[in-house]
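Form predicted alone, single chain, as structure tokens, below.
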Amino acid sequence: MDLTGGRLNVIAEEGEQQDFSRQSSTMEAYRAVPEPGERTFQRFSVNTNESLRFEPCEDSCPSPTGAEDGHDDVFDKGEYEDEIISIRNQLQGKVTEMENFAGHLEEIFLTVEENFGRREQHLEQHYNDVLQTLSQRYDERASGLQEEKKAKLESLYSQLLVCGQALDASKELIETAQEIYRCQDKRLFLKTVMPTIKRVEEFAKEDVDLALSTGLEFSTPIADLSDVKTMMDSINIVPAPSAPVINPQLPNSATQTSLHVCWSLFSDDTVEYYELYYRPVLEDVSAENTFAPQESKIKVKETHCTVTDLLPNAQYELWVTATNTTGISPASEKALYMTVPSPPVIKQRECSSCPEAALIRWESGNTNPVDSYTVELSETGTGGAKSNITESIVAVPTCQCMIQLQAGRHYLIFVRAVNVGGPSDRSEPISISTTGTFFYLLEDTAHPCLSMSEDGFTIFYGDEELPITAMAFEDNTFTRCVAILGDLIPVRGRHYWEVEVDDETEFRVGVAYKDADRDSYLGANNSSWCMRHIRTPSRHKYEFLHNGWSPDLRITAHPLRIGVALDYDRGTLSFFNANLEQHLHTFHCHFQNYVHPCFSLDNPGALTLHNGIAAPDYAFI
């Protein structure tokens, strides 16, 4: 905005000195200090959740625009309202974009943290495995050396025993030879010397192995550390990831043409990227049909992805694989997601209202069924200004809803369809006024000879008679009486409408039960009540018929606009000459069920319905 005035520069300078906190979306300003001859005004606050609020100064001062108009506010009311709202919406849009971007960065940060944690755990696991393998090799080598040492010592000990035995035998022979040599008795000498010599010769013949039976050096075999080397090399070789797991669809995670899909990896695998596959689910495709919908693929690095360009309210089958430098994981289990439904279509001519309520009917507008519907309504002013307050009726299971309203108000009503993906966009609105009772005619009940105007409130009975064979009768159409029913809202209370006719038309106007006999005239049975006009050569005759009987009444002023007042609580059905505000007749009956307005033409002519009008004071006296 471009504002003129001496104090704007002061405010701008003060605004530049303020500190903005990330935790607050409200900008508070200071009050400008006036100088002689200058104008002062109160700064305004901007809140992202509210409209701009301008606070007037306590001191009276002229407008900063220089106009001496006597107003104390900075701006004239509504002068810059559109521009302010536009700027606020732009700021809110920028805030939303920054919040989304910050959320995206946070998700990437978390993904990096998860990948780092998995990588760190992977390295630690490899380190522990290498240490465990080396420890096993050490234990095996130490055990082998211990066994070799034991074998060497046992061999040396055995050889030592043999040497000891040989020394003992040699010592014994030497001592025996010395004793024989010292012997003086020659006879004894000759007797013992020969055996001793024989023993010495035998001892000399024995081969004593004086070489060491074992080597002093220990064997040093080459250690087989190939598996350790493999493990060391595998530190740089990441194993192929396991299959991811797609999370179930979250509420409000879809639009009409997009799905936000998330998945998890329940392992310490390292993943470079994921590939998300999806295809629509066609329920009408038989098992024998070889045609299958084409699958699509998206490559992403995060554990989430938004799939776009989809069909509304359609079911999609999704699965995902994880890939790293080693290979591709198995595919995850397939998951089913649904896009948001298309907006419903309100059936204008099947909606009705009264001062206390409105009955809204609509079509789903979607091929696949939806979970529920939400009806939203907001009150509008007489000038069409829309209220900021919107009421909602949620979890509506069918395509119609009865809404309790306040009398004498105007409302805009919207409908949303809801499924697991979230709510649809709003439907086109329908405007409802609770000034009076409003309804359309039920075309499926009309006699084949009747035709209707484009707006649906005037019926015509043409001069040209149709043969019976050319008439298409349905189960719900009138066959004998050229009549049609109105779709009155099923609410007990008071209802009023008017019918406009000309003085040459013979007609029947009244009410009837929904199941009234279609092969009977209105008023000729116990399920209908009506006012009948008969044109005779001499006068206009009027009858008030129920079950074929009418009181004897004479009406002198021919009514061209007939008011019909139905009061369920008092059990009355009254007829009035609306132009003269004249009461014509009242039926007294306790209506067991809801009735419908009925209109019949007994000769060629036209009849126009006027409804949605306030009941006159005399109608329910």
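Numbering follows the first chain given and starts at 1. For clarity, a rigid core is taken as the largest C-alpha set superposing within 1.5 Å between two forms. Predicted model, so just to flag it, every value in this text is computed and none were measured. First, how it differs from the form predicted together with its partner chain.
Relative to the superposed rigid core, residue 348 undergoes a CA displacement smaller than 2 Å between the two forms. Once the cores line up, the CA of residue 256 ends up less than 2 angstroms apart between the two forms. The rigid-core alignment places the CA of residue 498 less than 2 Å apart between the two forms.
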Second form
Amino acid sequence: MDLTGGRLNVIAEEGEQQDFSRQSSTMEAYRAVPEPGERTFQRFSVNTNESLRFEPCEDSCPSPTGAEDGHDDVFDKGEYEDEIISIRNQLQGKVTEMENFAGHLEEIFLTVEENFGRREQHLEQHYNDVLQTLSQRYDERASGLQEEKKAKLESLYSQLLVCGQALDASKELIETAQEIYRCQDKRLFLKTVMPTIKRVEEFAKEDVDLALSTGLEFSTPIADLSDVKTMMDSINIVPAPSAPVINPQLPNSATQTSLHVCWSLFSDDTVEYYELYYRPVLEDVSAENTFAPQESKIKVKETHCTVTDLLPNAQYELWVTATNTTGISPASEKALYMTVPSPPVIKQRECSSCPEAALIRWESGNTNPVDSYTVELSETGTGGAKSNITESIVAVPTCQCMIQLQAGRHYLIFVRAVNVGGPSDRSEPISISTTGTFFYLLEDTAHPCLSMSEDGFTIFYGDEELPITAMAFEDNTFTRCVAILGDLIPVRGRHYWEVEVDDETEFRVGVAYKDADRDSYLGANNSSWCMRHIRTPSRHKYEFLHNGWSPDLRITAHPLRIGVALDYDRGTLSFFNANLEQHLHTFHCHFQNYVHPCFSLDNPGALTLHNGIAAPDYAFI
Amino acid sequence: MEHHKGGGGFSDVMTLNGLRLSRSVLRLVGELTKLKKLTLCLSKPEESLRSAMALTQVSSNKCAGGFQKVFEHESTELKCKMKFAIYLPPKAETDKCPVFYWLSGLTCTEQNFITKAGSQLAAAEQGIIIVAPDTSPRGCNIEGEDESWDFGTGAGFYVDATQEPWKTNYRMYSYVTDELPKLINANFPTDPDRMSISGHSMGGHGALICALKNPGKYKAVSAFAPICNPVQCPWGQKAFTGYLGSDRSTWEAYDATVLAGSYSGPQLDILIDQGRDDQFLSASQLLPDNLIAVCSEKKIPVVFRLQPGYDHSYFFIYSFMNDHIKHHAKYLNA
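Now show me the form predicted together with its partner chain, since the one above was the form predicted alone.
So here's everything in the complex, that chain up top.
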């Protein structure tokens, strides 16, 4: 390593030399560097200026003041200074790069060495195995031959004995015959000759087996060396890998439709490719559902893989096998991975806001439950330029979130769904302006005779009378008063909205508790407060109704745009002629519960709600 | 010690000289100040005017964090000594404040409003100065001025009289719209551009005509149980005959209902409170319906509130004073 480092230093230094030679005539002294060692290099790299001023081979360290002087002398032209500094920085960067490279090389070297050692050991072991097998075979064969030889000798010997006996018997027979032949006594001769002849005849009949009972050849079976051959062959190939180890899921490694899976092998193993198996884990596998999800397989060379085309917010079971020329490893443990959810969908029509806060509601976007949601908001500048995320609210358990905001700003709000696999993509944004209070009308409260414009801010009471049977009354709808409630954000602050009507419209506008009696007129009970306009043939009449009672007042200029100002803190509900900025009436009531804006038409006509407008100063005096 | 003693003698001399010096300096400074005052007086002719508009404080009481004061001055319009009440909110100590003029009803002095209407807390909160003048010249020794409660003393009706013997002194309209505002603006921390007017009964009539006759002069106007159509009611007919003569056409210049019919100018926003149990309402002295009818026709914005159970008294005024101060504050502090 030292050696490598030294070499790199030299290279770096040469680079410097080349660059500086253009700039300075004092380079002559610099070129005289005899032996650039570690030490000199350091000095150059730390401060190149100083090396130009001082004899570089000097061992004594130059003083910092000297360095400054040198700087002044040589680089009194400031224009070069920047260039030199940048070149020096570049060179220093190169040096670091090369050092890194050398380090990397060294690492590789070590790995090669290590692998070689392991390989050598492996080979040696294999050869030992082969030799051992061969010697074992030799021993086996030698002892077999020995046995055979012994058996053959034994049988030959016994044959020899039989031959000897036969020889003896014939010799005795010949002697007996000769004896009889020499016998003088004819009568005795005659008497004994006949049996002897018989015996000779018999003897002649006896066929002495003179063939060799055993073959002289040794049977040498063909040596079966196939196993040895395999062993010899297997010296060149590696053992089948062992089961890989599949890693648990890493954070942020999954997307909606893909999973990034990593595993590792034992360092001794050589693997040609891996096979990754996966299948979805169905949580509701009931007894009758015998259909097991089909497992899929991917062949990869790396120890990681991105599985695509998956279902969002779903759990997958994954395992991996390794294969090389020798064989397939056992399967790894099964790991559970999860794809991230689909992005939620903000329900624009169910969001509301006021200068201090916004209430955002959304749909999960996933059929199965997710762990939580993250709400992100970014403030948008006046030019509409998007800024970065300014705030995140994490671990929102339900599909709605109240966010504190600052008045008079513009925000973009996004929602992400989160499970163990990580967060989903952002939902489509909702744009919130905190200039005023903004809300939509609650369509489920609307009397059946009311219809709404497409934008949801104008309500109509049509001319034709619906037969009572045609009216679909639900639990939440107004049944007597042709009314609808607004979905005001539940913030106990100040709220302002305006209602536009025409001269002849008979209306009631105000606020009501959410559970206000649906079977009574607005203002007729103690859970609603409203301004009412009545058109009589002679004049316009205005009432400010609560609990069925109204103060007696006359308004000379007919308001066509009514400002409604609700102040929870002071417990006031004020009405204004917004066009004239004229105060009409104020209810004083400490609203115990949250109220909702209410609007009704007492006769066919239309009424338009104006929302999200800044409350005028006079509204809350 | 010795050395110190010697030194001490020297410093005594110094001190003596120093004293002499400082005394002469003081004298010089004194002369200078006198001179400065003199030149100031010479260069400012209003100074002499101010002396003519000199105010005499009659009373001063701390009230709602500020001061309720009464002043007396020599009126050039009315040719008599007049008193007015002024409430200075705490804000007036540091800032210029808008002024709310209150015109009282028949028989009243500057005292009724400040002791009974309960306006000071709201005025302190909104930072509004309230000026409440008397209702007529007093002590002018005009024959018959004290004969009835609804004519003469305490019943100036906020008109400039044209008839003898009233025309010299009974110039309440000019007094409240011209002389008094000038006097107030010259002596108190006011914002002359922000003034409004209100009143009760005869003062309600006064407030309405002042606003209707001077478009833009008053930022806001309101009234409690005003005499809306004096030309048509006994009180108005009696007073106008006396002050303006028998030519009814001259009366119309001081009739809110008539004036509303011909009003053109900046948008007004008129708040009127009326007690339903007001005896003078049923006696047809106030006639608010006539005004409302004209305002409806002319689209002059009026909120007219008929308050059930209330009569014509200051108890009624007290009950809705806050609403009126708020109504004025909306325009005065806009």
